[in-house]
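Take a look at this one chain, the form predicted on its own, written out in structure tokens.
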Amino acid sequence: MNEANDHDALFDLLAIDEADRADCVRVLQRSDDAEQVALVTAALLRSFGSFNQIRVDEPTQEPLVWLKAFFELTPHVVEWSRRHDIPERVTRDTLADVGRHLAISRRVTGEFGLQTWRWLTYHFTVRIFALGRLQFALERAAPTSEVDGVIKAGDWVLAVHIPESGPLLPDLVDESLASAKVFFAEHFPQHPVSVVTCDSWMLDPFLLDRVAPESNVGSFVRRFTPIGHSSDGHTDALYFVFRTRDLSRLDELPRDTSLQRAVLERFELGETWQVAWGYLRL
């Protein structure tokens, strides 16, 4: 196989689209950063496998550096993945974030870049998995997410992210989570899990004021019961929902769905959107 066939192959691997697939190309031909990709390399397999209990390092927070260092991970983690008997589906349906988050990052600067590196260190230390709709990172629990009876720190949990796939349609949900508890409880029996946590700008309450319950996003943060722990996170809602944190631009923004507007709203208030912590049981 040549060397393009083999570029082409990591690419479909990682659900890359062709506008970027160049400039992809030109990354793995760099050989000015070999020092600092080793470093990246050695800093995600210490913390490979362990599921965030060994945090990963950043040497460098230069994005294609990260990126070059994931297309070398690549073939470890698929490696990795068939060891643990990970369905082929769910592997590459988890390596499409990565051409995903390369999309995001065009569309977001209209140019080629990867905003979003630390949120992928999660996919190149397998600590992440994507079952249909949804996400889950398996991880201990913090203190700070601890609920008497339910969670103590240092539990095994699956802490819920959802991508930017399409509608969040509750069936599609009960779909991912009815998988999650299987998925789990066969490839890390030694790692018992009940509970899901999501930690969200989603889980403020001023969200759940301003949708309604049958919404898709109404839907499915009334399936958490709230923590009670949260922090600021100011322009994490703008980020999400319109995929910009340029609070200059909130006039010329949409107002097409309850949840826009709602974004919006708090930002009018003078208001800070905050990060909200909820659980459900499995």
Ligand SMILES: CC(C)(COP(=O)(O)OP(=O)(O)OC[C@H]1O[C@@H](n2cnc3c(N)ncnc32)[C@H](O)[C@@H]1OP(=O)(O)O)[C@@H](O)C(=O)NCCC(=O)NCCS
Second form
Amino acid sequence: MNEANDHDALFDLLAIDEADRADCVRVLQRSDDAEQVALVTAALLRSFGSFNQIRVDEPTQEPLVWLKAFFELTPHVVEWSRRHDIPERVTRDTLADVGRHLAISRRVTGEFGLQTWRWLTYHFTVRIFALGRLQFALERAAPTSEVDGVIKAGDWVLAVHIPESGPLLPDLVDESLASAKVFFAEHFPQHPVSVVTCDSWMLDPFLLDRVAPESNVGSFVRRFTPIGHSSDGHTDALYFVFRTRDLSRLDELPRDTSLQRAVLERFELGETWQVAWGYLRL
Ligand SMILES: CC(C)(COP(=O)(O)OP(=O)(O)OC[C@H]1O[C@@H](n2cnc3c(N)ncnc32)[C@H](O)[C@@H]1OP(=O)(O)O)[C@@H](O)C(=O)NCCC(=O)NCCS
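Having looked at the form predicted on its own, could you now put up the form predicted together with the named molecule?
Everything in the complex follows now, all chains and molecules, and the chain you saw is the first one.
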């Protein structure tokens, strides 16, 4: 296969938009970043398969160095996934986050880049899996998520994440949760999980009071029992709803939907959005 075909196969697997492909080829063809890329690749490999028990070092914070390391590690992720009998569909859906996040970066900044490279370290240390509408990261519970009789620090749990991929329909959520129960028991029986945790701006109770009870968001949030721990989310809600963290733009942002109005109202009240924690039993 020639180089262009190799690139196409890689970019297809990572679901990279046409608009980003020429820039990705330029990233691959750079030769002055080899040392940095090698350091990042080594950092990812140290954590690879440890489900974040070994944290990923950050030898650099240069997004495109991380992107190139992700490209280099893609065959390794595919091979590891095959060895663990992960269905190809799951691997593809999981890796599609690369294209999704390049597209989000372009939408936010107007140019090629990867603002969210740190998020993608999950994928390239094989600690996250896309199962239908939701993504699940296998990890040990932090002391802040302890719940009497349910979660002890150090227990294996599934942290759920919600990619920007359309409506959060309750049926799709049901299916994802049901898949997660089967998938993790089958592939990682050595790390038994019975609880899904969520830490998100969406779990801030401020939101639940301001979206329709029957909305997809409302129904999703109500599945979780509050853990009673939260931290300042600052611009998280703003970023996920409006894809900006620029507080000077609040006046010009649209107020067409209940979600948009809720996010803006909180800033106007001078309050801080919370990233709140919750859990549900699988
Ligand atoms: C949050 C999200 C899952 C909502 O999905 P959804 O199924 O479309 O939401 P709902 O149907 O329950 O919508 C409830 C209200 O929010 C509005 N809304 C939903 N997503 C919106 C968005 N991205 N921007 C603005 N408004 C939005 C709907 O129009 C509706 O408004 P209305 O009450 O005025 O009619 C979806 O927007 C998304 O994928 N967001 C990005 C991912 C994310 O935030 N992840 C969490 C990271 S911690």
